[in-house]
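Here you get one chain, nothing else, as structure tokens; it is the form predicted on its own.
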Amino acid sequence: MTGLPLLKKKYFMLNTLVRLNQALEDRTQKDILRRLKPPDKGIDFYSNDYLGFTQNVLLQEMLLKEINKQPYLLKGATGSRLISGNTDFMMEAEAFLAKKHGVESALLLPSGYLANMAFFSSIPQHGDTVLMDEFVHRSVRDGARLSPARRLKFAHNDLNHLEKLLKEVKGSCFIAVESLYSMEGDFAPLEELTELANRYQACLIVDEAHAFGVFGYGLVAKKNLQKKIFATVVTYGKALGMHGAAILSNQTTISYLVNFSSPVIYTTGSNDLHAMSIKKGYDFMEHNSTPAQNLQNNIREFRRIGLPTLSDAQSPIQTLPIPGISAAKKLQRHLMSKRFLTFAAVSPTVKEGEERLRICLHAFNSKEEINQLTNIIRDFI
């Protein structure tokens, strides 16, 4: 009798294994399979290191100095920060960030996508709604997923969509955005969005992890809209060149995520490294404005050249719209046999019909190297 449960328990296990082999055999054919490979070698127009930080000598050798101050920084959490993993400098980190953007509270996180898995997935309760910009990231979607709350979409950037659903909603409303998409390369309406969610008593939400950084403080910063709206994530592994997230509310949403969402008490906490790295990514952000003033440069030197895009004027994402998996995918690898480093967005990170590449911009990047980049696409085109 003990044979079969166990000739049984193979068998599902094979299933399994086949049907996991079918679903990568199928992304195969469509030429969507992802794999884990070494970084390429090419002149970069596809990471999200908009600013250069990460390859600033004059940062790196500020915070290996401070690390040789203190080597302590280096040690493990040794558990989540509501047991062991809680340190006076990460308290210290929070409050600083709190002040920078003017705001209650912050909670640091490991990274952006926990950050909206731990609001949205602890938030929302039964009988509220969740309104999601339909091309906000998929960290949110997963988040609200595992919340009991409704959750329903609303047409990119469609103030008028939007306003039809808060008319029907019942119960408290979260309405979530991002103030510039990573796929489209456009900004989200945020004073519109602030007064339409004012209006409706709808709790705001905005997501600048591309926004933070090439924008200062970010969009809602800039337009000192702190007050106006309920939480902001910002992440600090693009343009910050670091690592990790915050989210920044009042004081009472704060101590309850700290209550009340998983990913924030079953995660073993960051290490001091991560805070101190964040506050003296803030400084030298601070005080090194050129950064910044060469990306919206070199953001007008690739306008200036009429390629058919698809984003905003001052974005650093530029997005072409080239449909088909097949015609991406060919575009991405011509430039990629220019050593030309870009981004082809297919299905299933875009709708099938709706390919595109996406090109990010840099303060590094050179006149001649993004001249290059843009006639190279003209000629493919």
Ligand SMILES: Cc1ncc(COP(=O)(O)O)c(C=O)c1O
The other form holds:
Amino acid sequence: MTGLPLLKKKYFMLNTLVRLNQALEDRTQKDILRRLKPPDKGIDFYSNDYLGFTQNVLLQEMLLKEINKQPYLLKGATGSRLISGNTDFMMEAEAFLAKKHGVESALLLPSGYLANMAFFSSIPQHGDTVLMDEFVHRSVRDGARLSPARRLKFAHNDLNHLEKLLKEVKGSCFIAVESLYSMEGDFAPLEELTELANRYQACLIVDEAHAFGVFGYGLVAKKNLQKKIFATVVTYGKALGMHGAAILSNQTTISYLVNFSSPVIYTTGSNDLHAMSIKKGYDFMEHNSTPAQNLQNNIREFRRIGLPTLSDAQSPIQTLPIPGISAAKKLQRHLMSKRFLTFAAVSPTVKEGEERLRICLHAFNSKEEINQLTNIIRDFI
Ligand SMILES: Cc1ncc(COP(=O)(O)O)c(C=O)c1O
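Target state, the form predicted in complex with the ligand; input state, the form predicted on its own:
Following is the full complex, with the preceding chain placed first.
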């Protein structure tokens, strides 16, 4: 390419870079520029390692023993699961998960983000509607955006608003909620949602990312609702301290995903290490209930101090409303200067004006750490 076309192409490239730079500059000005930084050093009140499993030497030894016994667990899958990348190990793990959760079928994916993308991009069709809680995770919203279905939001945990929409919509309807909301730390009214979904013949899909492990196999299992719910997404990158996710549903839905869902079809399968770790993680969790009890004791200790939190009394996620980007960031940085690692959730992660400090409690936090943290916050706000 020579002359004018080349010049034109260079102009567009330059123009693109100017645009990208402007967007980044805008974020820098607002103090919301995201950066990949080395791990922080300090006391963890921000990770999703609720039960401390990532630091558990016994669990690590258990996994190492398996790897030593079967080194082929480490090999790559060699292709899509639909070509050369499926294994007996993976299928056994899925059968194990289906049995544990009392569903017909389970499908493992490399992450919760991909699980929600896989489901919501492929199952809702033209003429269908996806009704999403306004605070449902981005992965659900991104997935639904790729589907041809209509998308509507209902006010957070507002059953009246949801019912009003259910009365209006035509075609198949999908309701997307989280059992424990990641930025609010409050629970969905699962029994009422299930009843409403069944009354209107809608499919309820529950994302259990933050409840799995903290409450056994999740709140759907705890409330014995699995059979009444269309599908559940459980993730393993949080309380289980690993990675990956499973979609739990009926055989038809899982088979449909295998046939029509791009994130399942057009990607190399996970390796067997992934499946083995998850299976062992379930065993470990079943035989080690102390971390979940310690976590609840720590949540109680945090709540005893009476900070103005938006969250539920049993939630490991406790959020304090600190409106304004600079106020929320200031508190987070102040805590960091004292070695306490928390997360300032600011827009665009949350709505403008609804900024907050998000504190994640863990089984391994000491009472002293919790008291120090809350004292610093109380003096600051
Ligand atoms: C509610 C919810 N769903 C799904 C995900 C995505 O899960 P993963 O981190 O495994 O991709 C997250 C992660 O932040 C989440 O909070």
